[in-house]
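This document opens with one chain alone, in structure tokens, the form predicted alone.
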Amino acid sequence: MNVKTTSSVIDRILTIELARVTERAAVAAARLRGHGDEKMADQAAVDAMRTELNNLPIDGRVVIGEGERDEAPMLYIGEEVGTRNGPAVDIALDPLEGTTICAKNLPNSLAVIALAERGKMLYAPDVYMDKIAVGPGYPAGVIDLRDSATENIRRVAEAKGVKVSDINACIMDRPRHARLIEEVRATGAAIRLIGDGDVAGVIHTTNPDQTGIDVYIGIGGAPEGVLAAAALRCTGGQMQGRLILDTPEKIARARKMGIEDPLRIYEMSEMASGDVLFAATGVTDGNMLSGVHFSRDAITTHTVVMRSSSGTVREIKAVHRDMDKFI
């Protein structure tokens, strides 16, 4: 008998698989666009991403999920998915990325998951992160969340080869960045201002021809971080992290998940390391990614997939005719 690895069973097998599991949560939640009920459109991708997810040949894990097992009844922390015929995975997942993006039927609602090896992911609590990225092509070191954004943005600029003002940050619109963007916009750069969906925000990084976005900086969310950690870990680029650790609370919670330090500033390969791969399938229309659309006869999606050992991105456009099957 030949024994796989790990990592050549992740290929073999789940690299199309997982755009299915993103692929049905995003038709779930897309027939909720519009509505204005975010709560029933996350529940419908919830419960879409936990029925694929569990016909999938993994024994999967759920490191980052819909919260902790008491505040979450499906795909919490730590919830067991997949036949438990495969390989032992990590699974990070968000069914719905943008949940009033999606209730607004604004633009870049997505349906998101990343896997990875057992131990390969950051267990990290349900708290904010402070994060910095930037896309592929830029020297090592190009951004430090120890410097004012200032610093960071005039280096990057330097390492493209353009003026200040011809940077386009990525920021959060909340109150919490009101300073961060008077002393963004204080440099010259200019500011892309999003009101949910950060995930999307820093794969956005990853091609600024396309997105217009060549840095993302602000405070969000921490299972979002791990996230979009795993997607630039398939595309190239840079990121850190810090939790924001800011009551005993946290620290506590922290701590029960084995973090020790509050102050650490993670870097991108710590978040997500090995062989990780990443799917997102587009909810509503978006700068990387159509939207689900209906019609009579047929669903149509649009899905990123990549993996993090070979570089590999796939776009999937899929006409599902069998519309039963997202009923």
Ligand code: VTB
Second form
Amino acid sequence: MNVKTTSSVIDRILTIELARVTERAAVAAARLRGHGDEKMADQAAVDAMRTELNNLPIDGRVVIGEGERDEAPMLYIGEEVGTRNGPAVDIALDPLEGTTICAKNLPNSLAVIALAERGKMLYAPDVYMDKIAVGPGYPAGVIDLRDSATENIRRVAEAKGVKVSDINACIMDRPRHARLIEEVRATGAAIRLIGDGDVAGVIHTTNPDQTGIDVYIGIGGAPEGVLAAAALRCTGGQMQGRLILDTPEKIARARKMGIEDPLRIYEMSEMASGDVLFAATGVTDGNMLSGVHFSRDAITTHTVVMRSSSGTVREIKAVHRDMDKFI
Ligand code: VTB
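Show the form predicted in complex with the ligand, please, the one above being the form predicted alone.
First the chain shown before, then all remaining chains and molecules of the complex.
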């Protein structure tokens, strides 16, 4: 039997509490979606998330947040959050993941948070990360950043028992991916090009029947990589990430955060280990989560909450009638 001590497992009640945090951020951002103003929507989400986070019974410390202390007045890296009456936890958050998506009212922008035991999340600097991810059900080692995209896709197809041309890869639509896109297309696999939001892109691999995505490949933000790894830790699946530390300045910045080997490939469980809780609420309608909907007498939100130690994944559709709370 898997005996868990209270010191190594975060109180499970917090899983549900986390939903409140992302719900509130999502509602704040959703009021400003489609208005073309990324900063305004992001700021609203940050304010709302911080307010709700400070109600949580945790001794929390932001390790992945809105930026360094001097560049982000709120939810900066190192900020202490919560009531301080509770477990010592590290927090990775993105109150509005996909600010551009939200500003354009396109699918899959999210309010996201992950919570881990203190010291168990990778303190990733805000640089790029090369990522590859698949959902649960594949043999260990099916993906590997050391191998070509062609080889990875071939292995995923074989393990899934389908033709390579039946595989769908999700890649961010960026000039830096021109060669990757060409290579993947040459395998015969299909690509979903996304404008932003690679946390959602990675999470979508966990439910290919619903999202149509089998594998995520490409370079996105490192903070988003850690958030996505936290989610996959809960659902199962595999992910690897390699920080792109391509200047002496970035190498020095990473070293200050405890990263000695600039070429190291991190496995999912090295990016988020121990007991991890994860929550995401849809801001705009998406492939897995509906966005926030407003009606005359209620606000509806759709949230997924997960916990690594049990592997439980809950979807919460909430009807909020106490609408004043969200003003
Ligand atoms: C991604 C994506 C984010 O940043 O990680 C990306 O998930 C990476 O940076 O939504 P570039 O935009 O420079 O490619 C975002 O798009 C947010 O800016």
